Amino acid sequence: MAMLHIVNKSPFERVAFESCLRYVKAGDSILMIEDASVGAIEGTKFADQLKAAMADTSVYVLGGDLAARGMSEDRMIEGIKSVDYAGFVELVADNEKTQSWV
């Protein structure tokens, strides 16, 4: 059973973020909004964990997240996907079940 794993806090202020990394299965997503966008930066502390976990598991981020926090595309960890809203409702379709780590 597939799930989507949806953060929404900043990494570097919540414990959701590592919470979420420790509980994901292979073939599960993870989606970082809001302030949980800025995880999906290149070099941050976060980086090599979120590498790890991409082994068996997809990670997007809502890219107009991600730009109004100042960041941009360009910087994100190699591997992770940018969507837009329409995506983020096609990857709820397209779980079985969602978890939100707030």
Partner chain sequence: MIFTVMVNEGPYQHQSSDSALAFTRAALAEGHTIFRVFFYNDGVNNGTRLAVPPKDDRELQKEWSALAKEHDLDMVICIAAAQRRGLMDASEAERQGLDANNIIDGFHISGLGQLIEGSIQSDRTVVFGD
Given for the second form:
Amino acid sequence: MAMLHIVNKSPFERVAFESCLRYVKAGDSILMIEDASVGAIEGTKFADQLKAAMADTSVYVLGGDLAARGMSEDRMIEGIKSVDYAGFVELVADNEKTQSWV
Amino acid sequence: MIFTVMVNEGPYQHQSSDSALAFTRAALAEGHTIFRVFFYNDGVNNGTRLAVPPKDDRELQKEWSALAKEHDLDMVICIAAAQRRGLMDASEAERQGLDANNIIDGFHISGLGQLIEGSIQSDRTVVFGD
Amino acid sequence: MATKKFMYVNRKAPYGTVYALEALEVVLIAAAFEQDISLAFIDDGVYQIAKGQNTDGIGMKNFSATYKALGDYDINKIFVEKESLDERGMTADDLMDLVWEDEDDDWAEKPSIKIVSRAEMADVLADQDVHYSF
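With the form predicted alone already on screen, would you show the form predicted in complex with its partner chain?
What follows is the entire complex, opening with the chain shown before.
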């Protein structure tokens, strides 16, 4: 019963992303949208936490949100996949349920 | 697949209205069914027809309204949240003895039960908020 | 109508924003739909069910008593994350006494609140069909 965790808060400003990481189960997926997209960047103080979660979960970022914040995809942590809104819809369909960490 | 989308933030203040709109468009484009879009919390402000954003900005309320028209979407504004925030359709304004209403075409005001029913009838519920 | 498992995830303190109050309004309406309802209190959400809330100084309605009525609507699966309490210097004693009456057990009064570890809460969340987040 895989779950899609949708995160929209920057990990540098709010605890929502950290809380989400503590609840992610093996086989779940995480999608970073809006301000959470900056969490995809390699070398930040948050990167190690996210990489640890990536051992058994798939992590995605809404590419448009990352680009809007001036961050190019070549700065992303290796293994994170960039998706568009069609990809977002596909993730929702592919997971039995979604939880938004607002 | 059948989706219900919940929008909990107002336009412009927060990106959630933009995100929900783009998601809803994409879901429709991918051939999915939108059972209902339910607007709650400050999300009810997506339903006003009195917003006049600057010319070079997007017009979120009108875009939602146009999408509803194009796809015959059921877009519900929560009555309890709407009353708190001054969102009124004609009949509600009359019932409350108010001199104006401000709902844009495509939205209608109804109860929270519409949200629960939407989630029961849909395969997925996706929440956009702050 | 089919029965689904509905989870209300509450992660914000009351009063500073309207989310706690309006989440409660959804919960009360949902009770009429005879669905399987659970509430989770995580992070600052634990302040929503803290006892002794007094809003005299802020001019806002104290709606905390409404949580006590949830038992009357057969909403009695209230999960509180222990780590969130710990992080805030709180214990179960700081929470309101939320109870329900079990009609299958001679209307015995039983606690609605279950304090669970983060790992247990993760299992609870994974076991739901619909997640409303406030």
